[in-house]
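As a starting point, one isolated chain is supplied in structure tokens, in the form predicted in complex with its partner chain.
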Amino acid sequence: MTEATRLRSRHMVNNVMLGLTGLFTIIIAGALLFILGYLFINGARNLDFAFFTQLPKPTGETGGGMANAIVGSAKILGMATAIGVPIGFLGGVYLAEYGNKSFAFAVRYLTDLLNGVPSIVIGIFAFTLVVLKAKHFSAFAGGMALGLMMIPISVRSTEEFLRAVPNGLREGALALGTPKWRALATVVIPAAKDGIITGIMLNLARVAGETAPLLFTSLNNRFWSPGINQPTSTLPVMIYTYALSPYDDWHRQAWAAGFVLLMLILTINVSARMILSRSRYSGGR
């Protein structure tokens, strides 16, 4: 082979690859484009006013709506919200400023591997904990199992946070002669916000979509459940209840539903991230 071909056919191989990464980009952004089209396309057309306000309607009849899941959504969610996030962040809290070599290093590992599990383990857990003890479902056992969840992200991001405040600010606190808990509770994470603020809501769009672990947790109900201590029903649950089903009605349904939850999840991840893009200590991200 003469210098000039081999020249010649490293260029194409440069070229042609080059090309192929630039269209495997193509393909995944199309493909992201006709999901989130298909999605708002479909759901929009299927969503109306019941939706929002109407029971469902029993099984075989049409129109109804999703009233008792969205409000059993917000119940779960604003339980799993009061469990997992003050746990986390008090353990990040205790990671960033306060944490010794082995421990610190022990309850960083665990987290990791709690961040790992999948979410229908997670389940399981929530009802050996909560089910089998009670022996009924309940809301607050999907509350628990999603709250479970949200504790590992929690930690991370309120520690990330923190941890990009510069430590000038701790030492002039401290320099005034502030107790540290002081200087933590007035100067460090005041500054550290915006992030932590951001951590919070990323943490519940992501358990907000959550199906899994509210199967055998909070069950599901066609009915207004009140209190805690009653099988609930959630939105997730009835896209996947109502998408599996027959029933040509139930699959409007749930694609109404599915646009309902997945706004919800895109507005909260979104304006998070533009909190998160404005902030001053923002981890460098």
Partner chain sequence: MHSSETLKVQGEARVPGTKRNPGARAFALRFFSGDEIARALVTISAALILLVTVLLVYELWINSHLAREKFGWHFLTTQVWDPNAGQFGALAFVFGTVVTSFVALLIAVPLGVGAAIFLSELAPPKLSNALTFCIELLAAVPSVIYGLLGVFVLMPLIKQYLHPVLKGTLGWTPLFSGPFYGPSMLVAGIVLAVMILPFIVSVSRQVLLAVPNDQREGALALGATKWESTWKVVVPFAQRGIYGSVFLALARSLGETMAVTMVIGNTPQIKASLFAPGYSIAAVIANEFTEATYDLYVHSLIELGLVLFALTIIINGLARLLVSSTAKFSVSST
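Positions refer to the first chain, counted from 1. Quick caveat: nothing in here was measured; it's all calculated off a predicted structure. First, how it differs from the form predicted on its own.
Of the residues Ala29, Leu113, Ala175, Thr59, the one at the hinge where one rigid part turns against the other between the two forms is Ala29.
Coords for the form predicted on its own, given the form predicted in complex with its partner chain:
Chain only, nothing else included.
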């Protein structure tokens, strides 16, 4: 085979592979745009002011909204963040700055295993640990379930962003006689703060749409749920309940709730990407 023939063969293979990668990229992007467009068409048109301000109507009546589910989702996500983020953050700091090689490896391995546990298993665990002991469903149980799901991602993202901080910053702070804990608190962590915040936001977006754990923990409620010790309505559970119902009006509201939930997750993701891009552009300052 001559050199010219080999060159033509390489060009042909390159063009074929380039065409295939472009084709599959278009397919993936097209599928995503189709899902977004379909949800936008069916969800946005069914949104109204009552959806955000009113409680669900009794079964058989049309109208109403999901104000209680919106508030319930915010409440449970807030508790999940308060439970999962501090534990994950401190765990990530330990792995990045203090953990010895063998113990850190074991913790990372277990963290990755926990991250792979199906969400329904987390829900059953929270049901056994909280709901059965309290003898009732509650927003706290839902927040705990989602908080457990947030821990492994918080650990790994915090560790990775702390490891990305140049060692020169650590060494400079320590050379001035600063204790290690103070160097971490005043130099290393602030240098990685944008990345850590991005990881937290993406983590929150990941659990915001979870349904299975909430079916075992917070369950549902068609009324307001004051406090954290009562069954609480959330958008994912309301979408699940309304989508399986035989009522057309409930189907309409399920599409609207799906659109609101998608916009929430999309907003969190875009904001996180913007924060990370700003951090990279500014050199982490």
